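Listed next as structure tokens is one chain, alone, in the form predicted on its own.
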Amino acid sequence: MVERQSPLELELRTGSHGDFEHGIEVILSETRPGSILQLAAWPGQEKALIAGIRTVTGLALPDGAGAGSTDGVRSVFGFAPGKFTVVDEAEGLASAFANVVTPDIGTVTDLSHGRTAIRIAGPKAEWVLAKFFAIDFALPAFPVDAGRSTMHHDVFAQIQRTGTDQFDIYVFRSFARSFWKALCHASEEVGYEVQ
């Protein structure tokens, strides 16, 4: 495994922070997956791409933007028509797709070097994220496994709900440090822990 230096290295201060006198309401961490890919289908090839995703990952992906699936090791979600983010704890996922997603079906782009994965979890995770993004984070509107693509002050973010009170956020590495600082600041009033 090639170890990439985290852009958050200087900012990750483990422990409890903010107003945690009455408990910790949010847990923040960097997940550091081995593979982060973007897959895109050519028009009319969406179902073939979804089938290819299932072949490689074993995840059954419902058709449609925003739909997703996760098993704790691998995750996938649609973020636009015919476009999907696929994440794996292991490296080398792009090569696994090489023979499955052929040039007549679509494209595979390895974004592992260019994205940082941040996890926010806890009973106030929705509340903290709502400070940043004009998205309804309530479970009925944003169910477990679903994903969204959005922005906060020109910081592009892809968000997948990976648990009832847990979200994984993928941001450009070049914006990761400033986004992390803002996320920590927004979590101060509910008390947060960095793991």
Contents of the next structure:
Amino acid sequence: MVERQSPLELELRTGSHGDFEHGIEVILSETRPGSILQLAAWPGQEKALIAGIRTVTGLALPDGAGAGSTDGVRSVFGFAPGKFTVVDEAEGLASAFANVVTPDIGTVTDLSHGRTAIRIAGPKAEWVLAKFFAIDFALPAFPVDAGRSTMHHDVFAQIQRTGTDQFDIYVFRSFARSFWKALCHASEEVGYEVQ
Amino acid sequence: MLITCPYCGPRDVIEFTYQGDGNRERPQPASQDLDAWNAYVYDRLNPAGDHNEIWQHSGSCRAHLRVVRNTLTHEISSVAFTRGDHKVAARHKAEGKS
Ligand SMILES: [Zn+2]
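What would you give as the form predicted together with the partner chain, now that the form predicted on its own is on the page?
First the chain shown before, then all remaining chains and molecules of the complex.
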């Protein structure tokens, strides 16, 4: 496969930055998944689509708006009624869905080249993200595995909580560098490490 | 102002786009009833109180919502998906759509 170039390349500087002398409280990284898909069910076909996601990824989606699931390699979460983001470390997830999500169930859109995945982890991840997004990041309101879609200065973002102190953020590739730089600036006060 | 999206929960108004007066009834595209088109484009109730509105949660789930907002207090008393809307469903039925 052709090596995919990261839009963050010019700005991604590994190492410690900001006020790190008092400790590193946030770790930023680009997870570079091979596949990022958007799946949408036609009205009434939601259960069939959720079953298809389980068939292909092995991930069982719990009930409820914004519910999600992850096994560390593959992740899925709902971001709108009947719509789901599915992510895999490996490439080729779209073709795996081709025979499962048939045209009478819904649609599969391959966004692997259109989105950039940024991970923020650490004890102050919630704090830094709360400066960015007008949503509640507290654990009871935003449980582990759940997904949310929202905006930062009109840049659409999808966020999945993949750990108590860890969030995966999916942004448009064309806005990713600007978003990354803003995220670095916002992390300076707590001390951050880029991996 | 917060709007509680039935999918996303309470969100800031900045995530939403106003899609217009929810009381309007759009004539059929081929309609030549000028009074009906005039009413659709210009006639507004302009109430000082509860107002039916269509909003889109454009900055999140992108669902279209039927919202009742008080024009005096900005209190939102009801939010529902337009999908499954009785008026829309009835019109689709009349046009032979499912
Ligand atoms: Zn919503």
